[in-house]
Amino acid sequence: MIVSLQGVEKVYPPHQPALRKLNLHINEGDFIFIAGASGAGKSTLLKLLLGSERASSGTVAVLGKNMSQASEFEIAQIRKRIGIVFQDFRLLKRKTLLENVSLPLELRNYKKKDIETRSLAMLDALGLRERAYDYPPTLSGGEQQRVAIARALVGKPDLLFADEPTGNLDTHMSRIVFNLLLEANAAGVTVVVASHNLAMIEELNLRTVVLDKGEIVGDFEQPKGVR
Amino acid sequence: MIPAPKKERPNLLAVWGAVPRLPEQDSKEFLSEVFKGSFRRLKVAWVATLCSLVSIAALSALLFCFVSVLSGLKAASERLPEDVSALAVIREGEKFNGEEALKKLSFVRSFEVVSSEEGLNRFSTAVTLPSDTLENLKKDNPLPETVRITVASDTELTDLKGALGALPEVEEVLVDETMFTFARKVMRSVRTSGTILSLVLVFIVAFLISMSVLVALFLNRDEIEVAKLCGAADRDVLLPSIVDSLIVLMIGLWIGAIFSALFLKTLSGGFLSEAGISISLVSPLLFGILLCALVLAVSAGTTFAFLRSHRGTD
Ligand SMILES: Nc1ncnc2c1ncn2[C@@H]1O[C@H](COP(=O)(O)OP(=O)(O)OP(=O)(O)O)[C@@H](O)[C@H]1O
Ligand SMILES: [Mg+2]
């Protein structure tokens, strides 16, 4: 099991409950949706998996490590095997697209030339090759989202977390992005997508966990027609 | 409708496959990258770099000058006692008989018995007097026989004074004690205040450096947060910041050293050398103080930075 949550609760200080008694297991090679209304706790769940928030109780295990016991350095090592698309993109405004996409590779200390080659190829795959030397604020929301996806995928992660990766994209672009995620999945990447894009979820018809007010209210292998 | 996932997916696999398996960089390359990155960052933030360069250079120049003058003063004060002597005045018409006894006293460096004729000779060569006055002086010869004694240090002067005063032929022993202790006191206070001041300077330099690390981290806090979420460890974040400020520190110290050397050179040609104070730029004290500043700065900067970056994680 690549991700395992057992009795996980998250209460934001002072007392804002976000997740309640959560049990969830994700196997290697899975493609899984986390669905739910706004405020259901999807982003919180991903933050726990990334170790940027700690669970109030219960155990969160990612890639075989207990995230609440891991040291700062161990968490960094785990994050190097994870690709993440943030809901708010979190691109570096003062760096070019190429530098943004290069970041995960630079943290792994690859050779400069290899980093550039691969990052440019990644931008190319998302149709942003020509903008490689532009800065994020000059891009549209959808373009920025694609840069975020490029950054998440460039390092060939073992695990991919995507928080609302198609929130700013039209149907056409959404399909391109999901195709890319499916491609990554087919290449062996475990993909976890948080989304309330129900149309897309039904279209893909893959395992979907439904959250409501911090609780899992459904876990469907094939969500099509469940609504 | 989305097409069903195909077995062959050339796009992404081609990207990853373009560089089959990226080789890990060795640590030497990693460090050189950190350094290159530092110079790039310093160039981008050149205003801040210039400001910290100037302040570090000024402070270190102050520090250098201070410590150099200080060590010069210290050396001068150590030399001081050798020049101090006592003067025994022998009673009129009598001769000094204590030569053997003086030789036995271990703290007596050297002594010289100046007879009354010799004293007059010296006096007449030192002072130009009208010839008749000199003749009159020679006839009467009012100068007593004297013994000039040099001792190793001032603490022995009292002993010497007692020993000489006990001799029957000695009329009185002159020791310029008041002058001597005053000089000592001045030296001592200069030394203590100098040491305190240079310690303060060390702290200021250290503070500046750690602040520059902190400011670097603060300015890049958004980037650091994202980098950490993408898998940067604390040291990946800290090392560049520390290298940045160390580079600025080194350059600043050199500029400060050069300026203070020039300044001291003009100074040591002037009144300092007249006062018998020689200044060396390469004193062990100086190195000690600089080392302290460096260690303090790096450790303080690192500690603060670690605290900060940990806070940034959650
Ligand atoms: N840093 C925080 N401090 C306090 N409460 C928070 C914090 N982050 C999230 N919450 C609360 O936790 C609950 C879950 O938030 P979360 O961001 O996980 O929702 P979400 O499912 O991602 O919603 P959306 O679809 O709008 O992104 C919400 O009630 C939210 O107000
Ligand atoms: Mg969210």
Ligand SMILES: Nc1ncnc2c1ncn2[C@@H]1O[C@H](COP(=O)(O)OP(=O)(O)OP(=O)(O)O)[C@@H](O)[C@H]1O
Given for the second form:
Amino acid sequence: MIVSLQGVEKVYPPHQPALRKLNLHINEGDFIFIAGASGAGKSTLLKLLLGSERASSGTVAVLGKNMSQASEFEIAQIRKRIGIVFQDFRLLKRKTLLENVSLPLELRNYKKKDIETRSLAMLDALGLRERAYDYPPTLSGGEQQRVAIARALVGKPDLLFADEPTGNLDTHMSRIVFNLLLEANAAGVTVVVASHNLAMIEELNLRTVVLDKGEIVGDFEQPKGVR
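Alternate state requested, the form predicted on its own (shown: the form predicted in complex with the named molecule):
Lone chain follows.
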């Protein structure tokens, strides 16, 4: 089991509950949507899985590590195995698109030639190769979103978390992005996507966990082999 949550609660000061008694299990190779309206707790859940927030109670285990007890060093090591698409992109403004996408490969000590080849190929897949040497502030929001997705996928992580990965994209580009996520999943990457793109969720017809006011109110599992 690659992700396991047992009785997880998150309360922000002074008394603001964000997640309530969550029990969730994700197996290696799964593709799962976390759905729900704005404020349902999707982003908070991803923060707990990344270790950027700690649960108020309960156990959050990711890649075999209890994130509530892990040290900052241990969390940093776990994150090297995780691809992340943040809702606010978090691109480094003073680095080119190529340099931004290359970061996960540099952290894993890939050879320089391989880093450039793989990073350019990923930018190409998302229609941004011609802008590889431009800087994030020169891009539109949708283009920055695509760079963030390229960065998350380039290292072929064990686990990928995406927070509204198509929020700034049109229907055509959203489809391209989800095809890339599906390809990564087919290659063995476990994918967790927080999204309110109901049309795409319904079209892909994959396992969907529905949050409402911090509680899981539905967990719809698509039979294996059916898409």
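Rigid core: the largest C-alpha set superposing within 1.5 Å between the two forms. What you are looking at is a predicted structure, and each value in this text was computed from that prediction instead of being measured. Residue numbers count along the first chain shown, from 1.
Once both forms are overlaid on the rigid core, the distance between the two CA positions of Tyr110 between these two forms is 2 angstroms or more.
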